[in-house]
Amino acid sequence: MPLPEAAGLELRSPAGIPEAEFRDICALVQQRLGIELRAGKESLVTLRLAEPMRRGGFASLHEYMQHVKRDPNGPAMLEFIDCLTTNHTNFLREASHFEFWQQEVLLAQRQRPEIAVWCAASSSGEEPYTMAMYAVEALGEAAYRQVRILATDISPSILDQARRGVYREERLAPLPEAWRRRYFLRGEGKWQGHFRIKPEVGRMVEFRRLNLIEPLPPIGPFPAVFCRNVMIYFNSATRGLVVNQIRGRLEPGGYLFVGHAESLNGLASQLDYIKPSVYRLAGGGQPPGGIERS
């Protein structure tokens, strides 16, 4: 991506970010996101922040960061978070998790009036919509009334994108053709080449902004939580904090799914290892689970 001319010489020379300023950015990212930025990421940071700097007319990175810090819970901070978070996902990603969830949770609890699941890093929506499709495949039309999916992410803009549920045709490539016809509407005219999730599927998912390293709201308990491919960006202490918070939102016997490249090894999580990237909270029974009604 070419750098905007208005960004200034500082942005044309990423390696020239003063060390103290880069440390300042790293500290803020660690504090607000729990993500560790290391030396060597200066170029990435510069590219990500170039656009908000250009739009705001800031002459330097220092000036922009002062603006962000003066707005700790407002639009400037949210935009800063948006710029420095990664949102990579796709439909059916690590599909074995959905199959396990379908068989061990959905079908086992089909007599419940409501089956809830929390997707704790929902990104642009492919993961929670995949859950919804698996639920309908397992439970039929009853799933539209019975299954409730809480989908959270830290990025307001990516949540807006997820709520729209519109995807280019190539994004649907992992899905069976029958699922495309069953769960999506094909765009026409200017929307040709795009697909939109059907309203009845979209209504199964509630999107909310949530920061996993901050105290969690009163949600749950859940029979299953998906928190996949996000903890790889955290240090050990932050991973422990996040896992403990999620554990407190699992019902007895509930499952936690993490990414295939992630592990809870070394964390005092009180979760039993079931299989690679699948863990279970001790206990059992069928207490009613659900999502706090907003």
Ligand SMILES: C[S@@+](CC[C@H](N)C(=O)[O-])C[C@H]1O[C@@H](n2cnc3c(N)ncnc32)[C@H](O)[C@@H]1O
Contents of the next structure:
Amino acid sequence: MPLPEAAGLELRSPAGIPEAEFRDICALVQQRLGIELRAGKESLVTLRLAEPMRRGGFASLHEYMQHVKRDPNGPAMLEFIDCLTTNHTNFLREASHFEFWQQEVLLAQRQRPEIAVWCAASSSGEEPYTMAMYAVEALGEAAYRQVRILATDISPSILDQARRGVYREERLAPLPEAWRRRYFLRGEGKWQGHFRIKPEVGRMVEFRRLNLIEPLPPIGPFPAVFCRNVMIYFNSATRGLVVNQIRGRLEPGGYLFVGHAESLNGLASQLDYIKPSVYRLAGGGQPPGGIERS
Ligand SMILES: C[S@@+](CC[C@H](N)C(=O)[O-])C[C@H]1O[C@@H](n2cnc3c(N)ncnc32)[C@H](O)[C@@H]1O
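Can you return the structure of this protein in the form predicted together with the named molecule rather than the form predicted on its own?
Now the full complex is given, and it begins with the chain already shown.
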């Protein structure tokens, strides 16, 4: 179960972790998720691992880590990964990307029988469902058949949550009122205060587990990939590896969208810089406006 950000957690001042244990955890997180945990995150880690440790009856962090490491793909390892990912996301987050994507991919390619795009690191689903809603706004009912969104994440529990597509009312605050009515069902009875994404929108999105730092399965090539607000947690070498893998899954002229706070400076060879946080693989005709080669 993902927990709130570090800032809110520090208040509880949990017991410190022995340095060797923390180094061990950092190494495993780096190896399995590509995420760099820095000194100062000890309290956060202790708090996030407290629940699986308590449930499993482990007397020490050392004992728990031995258990996690016993099976590299077992349930304990998957839960460990779940606990240490940060899943913060929102509907309509960094909205300019969706507008650009709507114009330059969806409308530009509306003649194609199928437009398949990839939302990497999709968290609890707000991002790919926003893409789906934009697609319907752009292409009308045809989008339900024509647009396919592959949404992937490393965290099994967040993917389950995304597949359910149920959100508390306050999560829908960024969306226009008309979109709530058009794309969501309002919960009743014990589901009062919740909304569920309509099945026809849900069917546009396929959720799958995928680790961006492992060799990718045979997917794509895509005219657009959203990989936003995950590379910020990777070190530069891992970012390079991930960008390289994604580039191999873009079709000529395909776009890569990264988070607004993320830069691919020096990492985006063969990708043209279109504007902040938007890159394009060379080929496939003229891009909009001027371009710079990274
Ligand atoms: C902060 S959320 C970003 C969600 C969304 N892309 C957005 O911008 O709102 C980062 C997501 O990346 C996922 N993640 C972390 N490491 C990953 C990896 N190695 N491969 C795939 N997903 C990863 C996490 O599980 C989390 O859901």
